[in-house]
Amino acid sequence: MLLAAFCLSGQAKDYKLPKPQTKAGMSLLEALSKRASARAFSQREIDAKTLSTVLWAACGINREKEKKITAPSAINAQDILIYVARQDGAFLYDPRTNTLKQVTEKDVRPYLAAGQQFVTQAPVSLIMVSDQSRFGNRSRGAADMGKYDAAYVSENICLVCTALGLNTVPRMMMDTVGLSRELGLTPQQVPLLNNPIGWPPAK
(Lines of atoms letter the chains of each structure in order from A and count residues from 1; the text may use other names and numbers.)
(Lines give C-alpha, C1' and ligand atoms only; values in the text may rest on other atoms or scores of the structure.)
Protein backbone atom coordinates (compact mmCIF):
# COMPACT_ATOMS: atom_id res chain seq x y z
CA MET A 1 0.00 0.00 0.00
CA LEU A 2 1.35 3.41 -0.97
CA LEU A 3 0.71 6.68 0.85
CA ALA A 4 -0.80 8.40 -2.16
CA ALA A 5 -4.35 8.30 -0.83
CA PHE A 6 -4.02 10.32 2.35
CA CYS A 7 -6.53 12.93 1.21
CA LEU A 8 -10.14 12.20 0.46
CA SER A 9 -12.38 14.93 -0.97
CA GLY A 10 -9.79 17.55 -0.07
CA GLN A 11 -10.15 16.85 3.65
CA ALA A 12 -7.25 16.26 6.01
CA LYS A 13 -7.39 12.95 7.81
CA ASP A 14 -5.53 10.60 10.09
CA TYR A 15 -3.81 7.63 8.51
CA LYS A 16 -3.10 4.44 10.45
CA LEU A 17 0.27 3.04 9.49
CA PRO A 18 0.88 -0.70 9.24
CA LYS A 19 2.87 -2.40 11.95
CA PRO A 20 6.59 -1.65 11.50
CA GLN A 21 9.13 -4.33 10.75
CA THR A 22 11.50 -4.96 13.65
CA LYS A 23 13.55 -7.81 12.19
CA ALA A 24 14.24 -6.60 8.66
CA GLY A 25 17.40 -5.30 7.01
CA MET A 26 20.96 -5.91 8.17
CA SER A 27 22.74 -6.04 11.52
CA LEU A 28 23.57 -2.82 13.36
CA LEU A 29 27.30 -3.31 12.81
CA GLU A 30 26.80 -3.84 9.09
CA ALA A 31 24.60 -0.72 8.90
CA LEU A 32 27.31 1.29 10.66
CA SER A 33 29.92 0.00 8.22
CA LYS A 34 27.78 1.05 5.22
CA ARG A 35 26.21 4.28 6.46
CA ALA A 36 26.87 7.21 4.14
CA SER A 37 25.12 10.44 3.25
CA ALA A 38 23.44 10.35 -0.17
CA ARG A 39 21.79 13.23 -2.04
CA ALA A 40 20.27 11.45 -5.04
CA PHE A 41 16.85 9.81 -5.07
CA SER A 42 14.60 7.97 -7.48
CA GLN A 43 10.94 8.91 -7.83
CA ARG A 44 9.84 5.50 -6.58
CA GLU A 45 7.28 5.93 -3.80
CA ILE A 46 8.10 4.81 -0.27
CA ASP A 47 5.46 2.26 0.67
CA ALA A 48 3.54 2.51 3.94
CA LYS A 49 5.27 -0.47 5.58
CA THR A 50 8.73 0.94 4.89
CA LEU A 51 7.76 4.41 6.09
CA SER A 52 6.24 2.93 9.24
CA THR A 53 9.50 1.09 9.92
CA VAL A 54 11.61 4.22 9.40
CA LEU A 55 9.40 6.29 11.70
CA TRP A 56 9.39 3.61 14.38
CA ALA A 57 13.18 3.36 14.26
CA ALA A 58 13.44 7.16 14.43
CA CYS A 59 11.51 7.57 17.68
CA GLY A 60 8.72 5.02 17.87
CA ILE A 61 7.60 3.15 20.97
CA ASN A 62 9.88 0.18 21.70
CA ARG A 63 8.82 -0.43 25.33
CA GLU A 64 5.05 -0.45 25.19
CA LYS A 65 4.42 -0.79 28.92
CA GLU A 66 6.59 2.22 29.77
CA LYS A 67 5.73 4.20 26.59
CA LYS A 68 9.43 4.80 25.95
CA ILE A 69 10.98 5.35 22.56
CA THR A 70 13.84 4.04 20.42
CA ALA A 71 15.87 7.29 20.65
CA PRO A 72 17.47 8.67 23.82
CA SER A 73 15.63 11.71 25.17
CA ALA A 74 16.77 14.21 27.80
CA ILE A 75 14.77 13.68 31.02
CA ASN A 76 12.52 11.43 28.90
CA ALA A 77 10.81 14.57 27.61
CA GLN A 78 10.27 12.92 24.21
CA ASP A 79 10.31 16.44 22.78
CA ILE A 80 11.03 15.53 19.17
CA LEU A 81 8.02 15.69 16.87
CA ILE A 82 8.47 14.18 13.41
CA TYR A 83 6.66 15.70 10.45
CA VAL A 84 6.48 13.76 7.20
CA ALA A 85 6.68 16.04 4.13
CA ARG A 86 5.45 14.75 0.77
CA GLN A 87 4.17 16.20 -2.47
CA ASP A 88 0.61 15.77 -1.22
CA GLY A 89 1.12 17.55 2.11
CA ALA A 90 2.69 17.28 5.55
CA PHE A 91 1.76 14.88 8.33
CA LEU A 92 2.57 14.65 12.05
CA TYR A 93 3.71 11.22 13.28
CA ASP A 94 2.13 9.98 16.51
CA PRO A 95 4.37 7.19 17.87
CA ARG A 96 1.82 6.13 20.50
CA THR A 97 -0.84 5.24 17.95
CA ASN A 98 1.45 4.70 14.93
CA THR A 99 -0.61 7.16 12.90
CA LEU A 100 0.00 10.16 10.68
CA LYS A 101 -2.18 13.24 11.08
CA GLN A 102 -2.31 15.59 8.13
CA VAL A 103 -1.55 19.20 9.06
CA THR A 104 -1.51 20.72 5.56
CA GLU A 105 -2.15 19.68 1.97
CA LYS A 106 0.66 21.97 0.80
CA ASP A 107 3.99 20.59 -0.40
CA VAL A 108 6.38 22.10 2.16
CA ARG A 109 9.53 20.50 0.74
CA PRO A 110 10.61 23.76 -0.99
CA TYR A 111 10.90 25.30 2.50
CA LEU A 112 13.32 22.50 3.36
CA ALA A 113 15.40 22.84 0.21
CA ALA A 114 16.88 26.27 1.03
CA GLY A 115 18.50 26.36 -2.41
CA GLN A 116 19.44 22.68 -2.51
CA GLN A 117 17.02 21.37 -5.10
CA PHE A 118 17.91 17.72 -4.58
CA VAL A 119 15.74 17.89 -1.45
CA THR A 120 12.59 18.41 -3.52
CA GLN A 121 13.44 15.27 -5.51
CA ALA A 122 13.17 13.02 -2.45
CA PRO A 123 9.64 11.60 -2.22
CA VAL A 124 9.68 12.01 1.58
CA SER A 125 11.44 14.33 4.00
CA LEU A 126 11.32 13.85 7.75
CA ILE A 127 11.41 17.04 9.82
CA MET A 128 12.55 16.98 13.45
CA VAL A 129 10.87 19.63 15.59
CA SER A 130 11.71 20.07 19.28
CA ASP A 131 8.69 20.93 21.43
CA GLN A 132 10.49 22.95 24.09
CA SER A 133 7.38 23.06 26.28
CA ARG A 134 7.93 19.40 27.14
CA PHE A 135 10.98 20.32 29.21
CA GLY A 136 8.75 22.12 31.72
CA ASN A 137 10.65 24.30 34.18
CA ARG A 138 13.99 23.27 32.65
CA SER A 139 13.62 25.89 29.92
CA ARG A 140 17.13 27.21 30.58
CA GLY A 141 18.69 24.15 28.94
CA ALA A 142 15.83 23.27 26.62
CA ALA A 143 17.47 24.60 23.44
CA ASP A 144 20.57 22.43 23.89
CA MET A 145 18.61 19.36 25.00
CA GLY A 146 16.36 19.68 21.96
CA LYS A 147 19.36 19.81 19.63
CA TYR A 148 20.87 16.68 21.17
CA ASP A 149 17.56 14.81 21.01
CA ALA A 150 17.06 15.78 17.35
CA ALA A 151 20.55 14.47 16.56
CA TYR A 152 19.78 11.11 18.20
CA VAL A 153 16.62 10.76 16.11
CA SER A 154 18.39 11.78 12.91
CA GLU A 155 21.09 9.19 13.50
CA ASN A 156 18.43 6.52 13.99
CA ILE A 157 16.94 7.58 10.64
CA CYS A 158 20.35 7.33 8.95
CA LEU A 159 20.92 3.82 10.28
CA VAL A 160 17.49 2.42 9.49
CA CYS A 161 17.66 3.89 5.98
CA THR A 162 21.00 2.15 5.46
CA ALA A 163 19.57 -1.13 6.74
CA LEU A 164 16.55 -0.89 4.41
CA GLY A 165 18.49 0.26 1.34
CA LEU A 166 17.23 3.86 1.34
CA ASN A 167 19.25 7.01 0.69
CA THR A 168 19.24 9.89 3.17
CA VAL A 169 21.30 12.80 4.45
CA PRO A 170 20.86 14.78 7.70
CA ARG A 171 20.45 18.53 7.14
CA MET A 172 20.09 21.73 9.14
CA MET A 173 19.32 24.04 6.20
CA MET A 174 15.65 25.06 5.87
CA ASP A 175 13.38 28.10 5.96
CA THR A 176 12.30 27.71 9.58
CA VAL A 177 10.00 30.74 9.50
CA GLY A 178 8.05 29.58 6.45
CA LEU A 179 8.06 25.99 7.61
CA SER A 180 6.76 26.88 11.08
CA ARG A 181 3.95 28.86 9.50
CA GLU A 182 2.89 26.09 7.13
CA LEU A 183 3.04 23.40 9.82
CA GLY A 184 1.16 25.55 12.35
CA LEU A 185 3.94 25.34 14.94
CA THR A 186 3.89 27.26 18.22
CA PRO A 187 6.80 29.54 19.22
CA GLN A 188 8.06 26.73 21.47
CA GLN A 189 8.13 24.19 18.65
CA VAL A 190 11.47 24.61 16.89
CA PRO A 191 12.46 22.93 13.58
CA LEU A 192 16.03 21.67 14.00
CA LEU A 193 16.93 19.00 11.44
CA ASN A 194 15.52 17.27 8.39
CA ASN A 195 16.29 14.05 6.55
CA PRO A 196 15.16 13.70 2.91
CA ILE A 197 14.75 9.98 2.18
CA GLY A 198 14.16 7.88 -0.91
CA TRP A 199 15.26 4.86 -2.86
CA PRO A 200 18.57 5.14 -4.74
CA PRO A 201 18.29 6.20 -8.39
CA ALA A 202 18.59 3.48 -11.00
CA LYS A 203 22.14 2.93 -12.20
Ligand SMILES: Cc1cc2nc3c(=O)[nH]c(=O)nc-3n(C[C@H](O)[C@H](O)[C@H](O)COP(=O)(O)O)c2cc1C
Second form
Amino acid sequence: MLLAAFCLSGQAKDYKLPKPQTKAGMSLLEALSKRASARAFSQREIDAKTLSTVLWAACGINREKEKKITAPSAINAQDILIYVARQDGAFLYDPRTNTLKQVTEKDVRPYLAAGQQFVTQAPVSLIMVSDQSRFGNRSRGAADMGKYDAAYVSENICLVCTALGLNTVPRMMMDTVGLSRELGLTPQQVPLLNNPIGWPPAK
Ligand SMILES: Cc1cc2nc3c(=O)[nH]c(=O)nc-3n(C[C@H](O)[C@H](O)[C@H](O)COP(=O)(O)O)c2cc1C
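So that was the form predicted on its own. Now I'd like the form predicted together with this ligand, please.
Expanding to the full complex; the earlier chain stays at the top.
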Protein backbone atom coordinates (compact mmCIF):
# COMPACT_ATOMS: atom_id res chain seq x y z
CA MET A 1 0.00 0.00 0.00
CA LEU A 2 1.21 3.47 -0.85
CA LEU A 3 0.92 4.91 2.65
CA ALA A 4 2.77 2.01 4.27
CA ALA A 5 5.89 3.45 2.67
CA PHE A 6 5.41 6.71 4.57
CA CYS A 7 7.27 7.40 7.78
CA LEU A 8 5.05 6.69 10.78
CA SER A 9 5.35 9.28 13.53
CA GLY A 10 4.42 8.26 17.07
CA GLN A 11 1.51 6.05 18.06
CA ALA A 12 -1.20 7.80 16.04
CA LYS A 13 -1.57 6.88 12.40
CA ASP A 14 0.11 10.01 11.10
CA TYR A 15 1.93 9.69 7.82
CA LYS A 16 4.65 12.12 6.88
CA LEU A 17 4.35 13.09 3.23
CA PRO A 18 7.45 13.63 1.11
CA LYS A 19 8.26 17.22 0.18
CA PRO A 20 5.99 18.48 -2.60
CA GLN A 21 7.42 19.37 -5.98
CA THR A 22 7.09 23.10 -6.61
CA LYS A 23 8.72 23.25 -10.01
CA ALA A 24 7.14 20.34 -11.90
CA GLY A 25 4.55 20.35 -14.66
CA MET A 26 3.60 22.72 -17.44
CA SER A 27 3.17 26.49 -17.31
CA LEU A 28 0.06 27.95 -15.70
CA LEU A 29 -1.14 29.28 -19.06
CA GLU A 30 -0.73 25.86 -20.66
CA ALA A 31 -2.60 24.24 -17.75
CA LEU A 32 -5.41 26.76 -18.18
CA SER A 33 -5.61 25.99 -21.88
CA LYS A 34 -5.84 22.23 -21.17
CA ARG A 35 -8.01 22.08 -18.02
CA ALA A 36 -11.15 20.01 -18.53
CA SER A 37 -13.30 17.81 -16.32
CA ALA A 38 -12.47 14.13 -16.80
CA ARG A 39 -14.50 11.30 -15.28
CA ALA A 40 -12.47 8.18 -16.13
CA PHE A 41 -9.46 6.90 -14.21
CA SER A 42 -6.90 4.14 -14.39
CA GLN A 43 -6.40 1.93 -11.31
CA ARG A 44 -2.74 2.98 -11.09
CA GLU A 45 -1.99 4.29 -7.59
CA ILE A 46 -1.06 7.89 -6.98
CA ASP A 47 2.44 7.90 -5.50
CA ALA A 48 3.18 9.79 -2.30
CA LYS A 49 5.21 12.54 -3.99
CA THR A 50 2.43 13.27 -6.47
CA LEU A 51 -0.20 13.28 -3.70
CA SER A 52 1.95 15.63 -1.63
CA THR A 53 2.33 17.96 -4.62
CA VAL A 54 -1.42 18.01 -5.32
CA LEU A 55 -2.21 18.72 -1.64
CA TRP A 56 0.38 21.47 -1.44
CA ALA A 57 -1.00 23.11 -4.59
CA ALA A 58 -4.53 22.81 -3.16
CA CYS A 59 -3.93 24.70 0.07
CA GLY A 60 -0.41 24.05 1.28
CA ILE A 61 1.81 26.69 2.84
CA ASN A 62 3.57 28.85 0.26
CA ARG A 63 4.76 31.64 2.62
CA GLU A 64 6.41 29.86 5.51
CA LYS A 65 7.02 32.94 7.65
CA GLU A 66 3.35 34.01 7.68
CA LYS A 67 1.97 30.45 7.42
CA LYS A 68 -0.16 31.56 4.48
CA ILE A 69 -1.42 29.17 1.84
CA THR A 70 -1.62 28.74 -1.97
CA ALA A 71 -5.37 29.47 -2.01
CA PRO A 72 -6.80 32.85 -1.02
CA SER A 73 -8.99 32.63 2.07
CA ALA A 74 -11.72 35.02 3.29
CA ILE A 75 -10.40 36.99 6.29
CA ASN A 76 -7.46 34.53 6.16
CA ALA A 77 -9.60 32.05 8.10
CA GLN A 78 -7.96 29.12 6.28
CA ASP A 79 -11.15 27.21 6.96
CA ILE A 80 -10.82 24.57 4.28
CA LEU A 81 -9.80 21.16 5.57
CA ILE A 82 -8.87 18.52 3.02
CA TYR A 83 -9.71 14.89 3.61
CA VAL A 84 -8.04 12.29 1.39
CA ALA A 85 -10.35 9.34 0.67
CA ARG A 86 -8.81 6.09 -0.50
CA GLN A 87 -9.81 2.44 -0.54
CA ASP A 88 -7.88 1.92 2.74
CA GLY A 89 -9.49 4.78 4.64
CA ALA A 90 -9.72 8.56 4.97
CA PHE A 91 -7.00 10.94 6.11
CA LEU A 92 -6.93 14.59 7.18
CA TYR A 93 -4.20 16.70 5.53
CA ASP A 94 -2.24 19.00 7.83
CA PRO A 95 -0.47 21.61 5.68
CA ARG A 96 1.65 22.82 8.62
CA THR A 97 3.34 19.46 9.14
CA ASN A 98 2.76 18.02 5.65
CA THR A 99 1.21 14.94 7.24
CA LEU A 100 -1.89 12.83 6.79
CA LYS A 101 -3.77 11.75 9.90
CA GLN A 102 -6.00 8.71 9.47
CA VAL A 103 -9.56 9.37 10.66
CA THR A 104 -11.16 6.10 9.57
CA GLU A 105 -10.13 2.79 8.01
CA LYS A 106 -13.42 2.73 6.10
CA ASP A 107 -13.61 3.37 2.35
CA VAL A 108 -15.83 6.48 2.29
CA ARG A 109 -15.74 6.89 -1.51
CA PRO A 110 -19.26 5.38 -1.92
CA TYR A 111 -20.59 8.31 0.14
CA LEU A 112 -19.00 10.63 -2.40
CA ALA A 113 -20.34 8.81 -5.45
CA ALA A 114 -24.01 9.63 -4.79
CA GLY A 115 -24.99 7.71 -7.92
CA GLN A 116 -21.95 8.67 -10.04
CA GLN A 117 -20.19 5.30 -10.18
CA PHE A 118 -17.01 6.65 -11.79
CA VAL A 119 -16.11 8.25 -8.44
CA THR A 120 -15.40 4.87 -6.81
CA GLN A 121 -12.97 4.08 -9.65
CA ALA A 122 -10.70 7.02 -8.78
CA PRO A 123 -7.88 5.83 -6.45
CA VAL A 124 -8.05 9.10 -4.48
CA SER A 125 -10.73 11.69 -3.81
CA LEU A 126 -10.05 14.97 -2.07
CA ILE A 127 -12.91 16.34 0.03
CA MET A 128 -13.09 20.04 0.86
CA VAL A 129 -14.68 20.71 4.24
CA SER A 130 -15.21 24.24 5.56
CA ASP A 131 -14.53 24.46 9.28
CA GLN A 132 -16.90 27.30 10.10
CA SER A 133 -15.48 27.63 13.63
CA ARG A 134 -12.41 29.23 12.04
CA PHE A 135 -14.50 32.30 11.27
CA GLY A 136 -14.81 32.92 15.02
CA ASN A 137 -17.82 35.04 15.94
CA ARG A 138 -18.30 36.28 12.34
CA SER A 139 -21.07 33.78 11.73
CA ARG A 140 -22.77 36.26 9.34
CA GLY A 141 -21.48 35.40 5.88
CA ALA A 142 -19.41 32.44 7.07
CA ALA A 143 -21.38 29.94 4.97
CA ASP A 144 -20.74 31.97 1.80
CA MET A 145 -17.10 32.56 2.66
CA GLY A 146 -16.61 28.82 3.14
CA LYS A 147 -18.09 28.10 -0.29
CA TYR A 148 -15.85 30.66 -2.00
CA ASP A 149 -12.79 29.35 -0.18
CA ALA A 150 -13.59 25.75 -1.17
CA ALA A 151 -13.97 26.77 -4.81
CA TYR A 152 -10.50 28.35 -4.88
CA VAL A 153 -8.97 25.20 -3.39
CA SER A 154 -10.84 23.01 -5.85
CA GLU A 155 -9.65 25.12 -8.80
CA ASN A 156 -6.08 24.81 -7.55
CA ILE A 157 -6.60 21.04 -7.58
CA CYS A 158 -8.00 21.14 -11.13
CA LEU A 159 -5.00 23.12 -12.36
CA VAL A 160 -2.29 21.11 -10.62
CA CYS A 161 -3.88 17.88 -11.85
CA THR A 162 -3.83 19.20 -15.41
CA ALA A 163 -0.20 20.27 -15.00
CA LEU A 164 0.80 16.82 -13.70
CA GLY A 165 -1.24 14.86 -16.27
CA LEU A 166 -3.89 13.64 -13.77
CA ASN A 167 -7.63 13.46 -14.42
CA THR A 168 -10.08 15.16 -12.08
CA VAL A 169 -13.51 16.82 -11.91
CA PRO A 170 -14.83 19.25 -9.28
CA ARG A 171 -18.03 17.86 -7.72
CA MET A 172 -20.78 19.01 -5.39
CA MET A 173 -22.65 15.70 -5.35
CA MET A 174 -22.06 13.62 -2.21
CA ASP A 175 -23.93 12.20 0.77
CA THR A 176 -22.91 14.90 3.24
CA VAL A 177 -24.74 13.30 6.18
CA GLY A 178 -23.07 9.90 5.78
CA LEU A 179 -19.72 11.48 5.04
CA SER A 180 -19.86 13.77 8.08
CA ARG A 181 -20.61 10.77 10.26
CA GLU A 182 -17.81 8.60 8.83
CA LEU A 183 -15.22 11.40 8.98
CA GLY A 184 -16.27 12.38 12.52
CA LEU A 185 -16.99 15.99 11.53
CA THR A 186 -18.42 18.49 14.01
CA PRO A 187 -21.69 20.30 13.14
CA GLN A 188 -19.55 23.31 12.16
CA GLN A 189 -17.51 21.33 9.65
CA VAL A 190 -19.35 21.30 6.33
CA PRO A 191 -18.39 19.15 3.30
CA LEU A 192 -18.73 21.38 0.22
CA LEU A 193 -16.86 19.99 -2.76
CA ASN A 194 -14.84 16.96 -3.78
CA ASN A 195 -12.36 16.11 -6.53
CA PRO A 196 -11.85 12.46 -7.54
CA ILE A 197 -8.32 12.12 -8.90
CA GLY A 198 -6.51 9.50 -10.95
CA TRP A 199 -4.25 8.90 -13.88
CA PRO A 200 -6.02 8.80 -17.24
CA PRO A 201 -7.12 5.31 -18.35
CA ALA A 202 -4.89 3.56 -20.92
CA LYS A 203 -6.00 4.34 -24.46
C1 LIG B 1 -19.63 23.90 -8.28
C2 LIG B 1 -19.52 22.74 -9.24
C3 LIG B 1 -20.14 21.54 -8.94
C4 LIG B 1 -20.01 20.44 -9.81
N5 LIG B 1 -20.56 19.24 -9.43
C6 LIG B 1 -20.38 18.16 -10.25
C7 LIG B 1 -20.85 16.88 -9.85
O8 LIG B 1 -21.40 16.68 -8.76
N9 LIG B 1 -20.64 15.84 -10.68
C10 LIG B 1 -20.00 15.99 -11.88
O11 LIG B 1 -19.86 15.00 -12.61
N12 LIG B 1 -19.53 17.19 -12.28
C13 LIG B 1 -19.69 18.27 -11.49
N14 LIG B 1 -19.18 19.49 -11.87
C15 LIG B 1 -18.41 19.61 -13.11
C16 LIG B 1 -19.19 20.33 -14.21
O17 LIG B 1 -20.18 19.48 -14.72
C18 LIG B 1 -18.20 20.76 -15.31
O19 LIG B 1 -17.27 21.66 -14.78
C20 LIG B 1 -18.93 21.37 -16.48
O21 LIG B 1 -19.68 20.41 -17.18
C22 LIG B 1 -17.99 22.07 -17.46
O23 LIG B 1 -17.05 21.15 -17.97
P24 LIG B 1 -15.48 21.43 -17.84
O25 LIG B 1 -15.13 21.40 -16.37
O26 LIG B 1 -14.81 20.32 -18.58
O27 LIG B 1 -15.21 22.77 -18.42
C28 LIG B 1 -19.29 20.58 -11.02
C29 LIG B 1 -18.68 21.81 -11.30
C30 LIG B 1 -18.77 22.88 -10.43
C31 LIG B 1 -18.05 24.17 -10.76
